[in-house]
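Starting off, we have a lone chain in the form predicted alone, written out as structure tokens.
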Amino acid sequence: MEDLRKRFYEKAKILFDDQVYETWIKPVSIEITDNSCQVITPNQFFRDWLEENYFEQIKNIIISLLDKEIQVYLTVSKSKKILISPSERLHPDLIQRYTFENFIKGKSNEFAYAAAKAVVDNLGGLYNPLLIYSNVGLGKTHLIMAIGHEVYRKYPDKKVVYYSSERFMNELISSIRFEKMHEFREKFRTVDLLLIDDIQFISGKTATQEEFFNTFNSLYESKKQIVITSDKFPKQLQNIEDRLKNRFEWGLTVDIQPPEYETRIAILKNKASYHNIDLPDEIAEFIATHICSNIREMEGALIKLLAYSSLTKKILDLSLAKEIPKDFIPEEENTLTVEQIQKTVSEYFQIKLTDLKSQKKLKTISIPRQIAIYLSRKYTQLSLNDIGNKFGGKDHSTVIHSINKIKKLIETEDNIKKHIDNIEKMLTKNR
């Protein structure tokens, strides 16, 4: 047993970079029985972070060392196993917290959320297949797993299978190698709900595409539900056969955009609440300001901060958030400045930068100026007075008025919300 543990840490040290190994792998211990292996973590924060980021690699190391299939579990040191009642039962192969209840809705994802809920209520119906696409870290995996959990909970007789496309491909290779293609096809073509995550990874894999094409056809003809995620719109997927891309568009295709500031705050608050932590507003605002376009990175920064606070016994406050290691939060040069915001707003509205900082009260200038002030407050850590000074010496009451006015206009005027969304995309692209 000791020899196995030693080899586990040796292999892990090679697989993971030094920072990841020291922070997230070295603190765990492993306990192995004949049929299972427990990976024991110091606390709940560690457990959740490992599950969402490194669990597959850890599991693969253990299985390769034992040279046999074994159940691998993540547990918390000295914790009691949580029992889930039948009405709350969750699919054992899916991340437990990735449910609809824990998915925070906002303008950026409300259509995708509604489509996912509709699929649950009408499996194999109008929205078959459902394809959800977005950039990395915006909630695709959460949403596809939420569908799996909900179907598993509502329809106990339904067979639900979730696979990443990479795992699908590896299992196909293994089935071909050991002449088990009959079992492979039986497994995937007899399900009621097939969830395939990150379909883009079968790019250029001819045999995998062929098998998935036939699996797709079999399920579709049987009116079984297929849900797929991707990092691009189907037509933009490279080195994937046209016949497959065509089928991906037979049902409904929806996208998820980067979350708005308010949604980012809500996501962080929800994540903290899940761990029974009362997250101070200033910390949520700090993280949401510095990480704008990737929910996974944002939640990861929070988990790291919570773990850091727990392990070092330091108070969870803004000063702690600012002193934690640099990799927790992007370095300062990657954050936005008032000058960048002013330049982008001026270019977007095609007005002079000097006008943006002037006292002119024309609506064509005052609204862009107020938007720039609102975004400066949202994306920088400057005080109200400092922001006012950047706009020609405005006092703090004028800055507050501008911020509050834009907040109200966002709720009442769609064109203002659209302008701000467009500017934020420009700012994110140019960072």
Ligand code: ADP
Second form
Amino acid sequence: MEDLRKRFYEKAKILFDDQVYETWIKPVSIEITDNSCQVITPNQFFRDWLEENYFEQIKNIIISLLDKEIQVYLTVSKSKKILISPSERLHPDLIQRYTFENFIKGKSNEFAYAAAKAVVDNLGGLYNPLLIYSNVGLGKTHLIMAIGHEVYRKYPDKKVVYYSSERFMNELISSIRFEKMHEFREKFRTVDLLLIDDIQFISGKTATQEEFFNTFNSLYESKKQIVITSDKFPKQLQNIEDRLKNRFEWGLTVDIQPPEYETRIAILKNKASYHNIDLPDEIAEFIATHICSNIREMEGALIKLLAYSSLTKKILDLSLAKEIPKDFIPEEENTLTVEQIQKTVSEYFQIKLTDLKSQKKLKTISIPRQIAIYLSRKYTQLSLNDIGNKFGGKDHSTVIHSINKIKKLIETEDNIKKHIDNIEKMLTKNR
Ligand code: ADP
Ligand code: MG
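Can I have the other form now, the form predicted together with the named molecule, not the form predicted alone?
Below is the whole assembly, all chains and molecules, this chain first.
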């Protein structure tokens, strides 16, 4: 048991960023019994944040260490438990908090919200499939799960299945491997409501698209409801077959825009009150002013603040907000801009600024570009999409790819690490 714990932390340390590891993994403890495992967190904010951000990975680590399927639960350390009234029927695959009640409506999302509600009242009707698209962190998963919760609650006989398209693919692969395709098909073709999150993930995955296409047709023909989310407008999804994209447009396609200021404030207040905390206006305003384009990041800032104040017993006020945000809200005078980073990187490598933003694949250009993207992520608060835009309109998966690539190179190639150290020194000097 001790040994297992040790291996868990070792593995997690490798898998997560240092900062994530220190803040979110180190403070949890692990209890394992014969057929279940509890991941114990210091308080409720912590639990929710883990559930929504790192729980999948934590589960995977535990399962890989035990080498068997085991139920993994997130719990709150007994002394810190706060009460949240449980709703009557909870679907095991849906995040508890992602309900319509907890979804704040504003101009940016009202159409998507109305469509989601309409689907609940008219399953398999006119809005089939419903496709919701938006940039990351704007409420797609929340809304698609809200549909799931509501149908699950209202219609006990209906079979509700929520899958990320990634999990759909993984299960497909293992079903093929273990000759369980029959069960796989049976499972998906007998649902009343199929919720598929983040469809963009199956781009380029031909076999998965084929199987999903067949699932789609079979459900559609029997008038079963399908809801899909995507990080792009369907037509702009690359490497997804046209016949599939066509079908996505048979029903209704709605988008979610970044929330306006008032909605951001309302979301923060709602999130705090969910935890029985009365959030001072000045703090809500402070956070809503600094983070605009990603609700997840905004909530992350709030949660950190709540967790920090509850762990240190310090009063939740603006001075506290200004005290801890260093790693999530940049202090104005210390903020680096993407432009400064681009300029410094291109000077350092002696390449043209326009090349840095180009599509050129030449290594002497692509490596500096990826380093600049990596540093932009590290030192600015911009979203992946915003960073992509500043590099000549790259999409967010390209940005993620660059960041991950450089992270790896830093560990394996000393000279890359040296370059980055040098550039970071230049950046602090020029600040
Ligand atoms: P996406 O799937 O688009 O990346 P999520 O659904 O995961 O985004 O949302 C990110 C976070 O923002 C979640 O914690 C979610 O509850 C919250 N959120 C998004 N939109 C709203 C909203 N309108 N009201 C309340 N919370 C929201
Ligand atoms: Mg999502």
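Note that the coordinates shown come from a computational prediction; the quantities given were computed from them, not determined experimentally. Numbering follows the first chain given and starts at 1. Under this definition, the rigid core comprises the largest set of C-alpha atoms superposing within 1.5 Å between the forms.
The Cα shift for residue 64 between these two forms, taken after rigid core superposition, is smaller than 2 angstroms. When the rigid core is held fixed, the Cα atom of residue 396 travels 2 angstroms or more between these two forms.
Relative to the superposed rigid core, the position of the CA of residue 41 differs between these two forms by less than 2 Å.
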